[in-house]
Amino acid sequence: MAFIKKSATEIDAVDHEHHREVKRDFAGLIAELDSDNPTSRRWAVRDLAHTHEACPELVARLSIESDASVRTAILSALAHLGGEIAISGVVNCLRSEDAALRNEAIEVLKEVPNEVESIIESLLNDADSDVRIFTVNILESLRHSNVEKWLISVIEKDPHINVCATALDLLSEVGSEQAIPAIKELKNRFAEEPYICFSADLTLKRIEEGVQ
């Protein structure tokens, strides 16, 4: 008899039906987050994605989860659930040594502007310059009216050249004439840095051309 290999989707569907036989109450789903089977963990996350009480457990699981698909499911669930615990759990990923996890977290945070609004300023003042850079990266796609204001604040106050350079690059795309004084002052502050001077001049030109 010929052996027919099942696709990953078919296997996932079979596993899903099997794991549905497990009791799907809150305690059972939380316990399943520690299953040895990543498919079980992933379905548990999906079933908990509408339960705010699960946020602490989802955040805790995120910090140790090794399977990429489960991790993605957790990040999506936390973004959907929202609230301080969920969003803080995603933000903490910005401090991870895992570049893939950091990038996933950045993409998730870009999609929840209302949730992120209240913590942007604290992130832009974080002691870790890398976190400040990642926060500017979040602003790149954040659909929020204060994006330019936040970027101006960065180039006015941040002492780290790489943070300022990242903010300046974004201002070249979204900046208006209200950013001009801060850009000129940044150029003076880093007058010995060719990249900053070049980027500042380019940004000023783009803004001035856009105003005309």
Second form
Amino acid sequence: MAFIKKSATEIDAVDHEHHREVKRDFAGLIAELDSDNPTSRRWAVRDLAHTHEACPELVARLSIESDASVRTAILSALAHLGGEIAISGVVNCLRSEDAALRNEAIEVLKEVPNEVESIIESLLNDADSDVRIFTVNILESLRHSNVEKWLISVIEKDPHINVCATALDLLSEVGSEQAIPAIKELKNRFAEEPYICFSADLTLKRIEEGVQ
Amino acid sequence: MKHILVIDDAATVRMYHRNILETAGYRVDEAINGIEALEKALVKPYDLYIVDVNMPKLDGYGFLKEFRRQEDLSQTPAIMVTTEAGANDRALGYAAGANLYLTKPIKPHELLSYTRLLLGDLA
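Same protein, the form predicted in complex with its partner chain this time rather than the form predicted on its own?
What follows is the entire complex, opening with the chain shown before.
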């Protein structure tokens, strides 16, 4: 008997059909989140991505999910669903020991400026300096009118050098004239730190050149 | 002239490292994340890699793990330079394949001393 190899498209189609054979109601999809098969779990997440009631289960799954593609699907679904439970679930990933999960969460949060707006200030005041650094990372491509104001506030007040350094890096791209006094003050505050002096001089030069 | 790849998503950090290393006579290339770094390393291996941890697309741990799987790159020195100062982060860095784990902000003389040490350039 001749062996006919299926194309990747055919295999995907069969796979898709197989994993959609299970009952696609809410309870069936939630049960599928515990499937041994990552493809089944991923399909369940995708099918739950429009159901707000699924947020608690998706958040809970995030902390135990071992497959990167399922995890990415969960983060995207939560960002799409929005709301306090979903966004808190993504934000909690900033405290994870897993760098890949943290970075995925940062990328997802950058895409939902309106959802993130109300929690940025509390995250910038978090007791954990790493969380404050990741929050500055979120601001990097967050299209929001307060980004510069938040960054200026960080370099004026944050006691941790690496939080200030991360904010200064971003100000070198988005800073305007109104950031100049705070950058000069930061340079005075960390006058013994070569990186801050280098970055502050570079940022001031860029802003001043942009003004001319 | 020895050739170093600086991998960091922050442009200012890359420039800072480049300034220090080029002033000391090294050639420097840059990559903005682990994926771009892997692509560059596979085309033309470098003498030393200076790697950040938190970067989009592929973080520093992921880069080092993948990098160490490549037979011809497995022995090349790599310094992880990051804001993550915890003991667990340090352990993760060494487990991923870093030869040295340094926390930011790094002073120019520190970066140069460790670079020379790993490249065998100490006088």
